[in-house]
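The data below hold one chain only, encoded as structure tokens and taken in the form predicted alone.
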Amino acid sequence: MKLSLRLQQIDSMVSREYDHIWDCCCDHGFLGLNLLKRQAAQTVHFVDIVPDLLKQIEAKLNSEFARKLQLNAWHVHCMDAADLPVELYSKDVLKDKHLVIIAGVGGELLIELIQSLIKRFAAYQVEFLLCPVHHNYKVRQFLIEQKLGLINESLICENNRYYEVLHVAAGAPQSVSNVGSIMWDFNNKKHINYLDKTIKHYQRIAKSPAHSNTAAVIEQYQSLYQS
């Protein structure tokens, strides 16, 4: 199965190398699979809380296709993706590096299901691939909030949505910013379209009386402008 605009763009973020990969709420598991095939770490991880996708993916796994690839070096978890198992995989706390990847969740979600990872393992290399549906601002805030730094970040247009992609981990020397730094590219339209809505969304919320507070928002994304 070839992979979508979106899943093409998290793929090719995971360039380093890793122990686990975790691939959460993974749906049909078509980006694991594909991280698998291209042993981008020694395991990979298919998480999710639907019994019936994860009983599909396994076959797919199981099936002689993929024992002919060798592809056995992983492992099916149907579980909440805050209760990840991290640490039964870990054999080294300091050395063993993870990659916990979140897509295809809205932002809210995607906030507690990090604010609990990030408490139960504070101790282990554990980086984060993150794709939020919606509340990028509210995402990145809470990133920041957190203390994680910024490894690398991209702007993908897929059926004309936009999607924001951030890889994050602890000590990463760069700062994120509430509004995207390095994954803009203002000689192409499709980044200056999504800038125009992103600022015309938070105009029409500045507009209620319960969101006063907006206006600082609008104003950063409008400074992207004049970088």
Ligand SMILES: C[S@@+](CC[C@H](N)C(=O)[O-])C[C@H]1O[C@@H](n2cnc3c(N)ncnc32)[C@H](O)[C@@H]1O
The other form holds:
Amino acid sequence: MKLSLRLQQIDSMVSREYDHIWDCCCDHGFLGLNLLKRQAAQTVHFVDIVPDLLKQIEAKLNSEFARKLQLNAWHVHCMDAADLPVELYSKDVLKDKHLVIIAGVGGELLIELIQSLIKRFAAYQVEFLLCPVHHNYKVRQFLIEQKLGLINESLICENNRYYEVLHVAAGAPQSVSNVGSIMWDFNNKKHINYLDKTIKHYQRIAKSPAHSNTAAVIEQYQSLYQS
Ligand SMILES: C[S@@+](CC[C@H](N)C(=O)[O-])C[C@H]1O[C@@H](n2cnc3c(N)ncnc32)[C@H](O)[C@@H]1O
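Here we have the form predicted alone; I need the corresponding form predicted together with this ligand.
Next comes the full complex, and the chain you just saw is listed first.
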């Protein structure tokens, strides 16, 4: 199983050990399986709303091959990721470190999920690793409103599509920027291309009367050219 470039990038940003990693909206579970193999956490949780996907993951994890590799610290959860049963698996509220990964879903759903999970994890030590499909500005605005700080961020291009990856947590010292900060490398042509494309996208939607506040967004992205 070869991870896509996007999933490789997300995987590379899991650089410390956690007690629990929650691979939410896991689909076939490729990312979680990789994290489990490299023992990135005491327990890896696979979460998706589609029962057949979880059955397939469960079969893989119960296979002879997985047993030989002693891949036994996992759980599968067929449920809405908004409802993660953190209290059932984490007894030491102060000590246990959780990483919640949400990748490959639209920004609006991702915001809804985090809104619910921030409440569920209120008493726990939790970090979020996020890779929305579209609506990055909106997601970033939401993270700022929630007072989540930046641990790391990156930009990855795969098959001509661009993805922003955000690693955030309450109490992280650096601020999240609306338009990205440490992810940009303006010596990289792909990054310039992504910035151009993003500005053009907002210039297009600015023409619609429903998006009257887009000028400020465009200005913020344009100011990155000067940085
Ligand atoms: C495109 S896949 C993303 C897979 C993987 N995370 C990635 O980044 O490649 C989206 C998955 O989200 C799942 N999903 C959508 N809404 C969900 C929800 N509210 N709770 C849990 N899973 C959800 C879908 O069933 C689907 O498997």
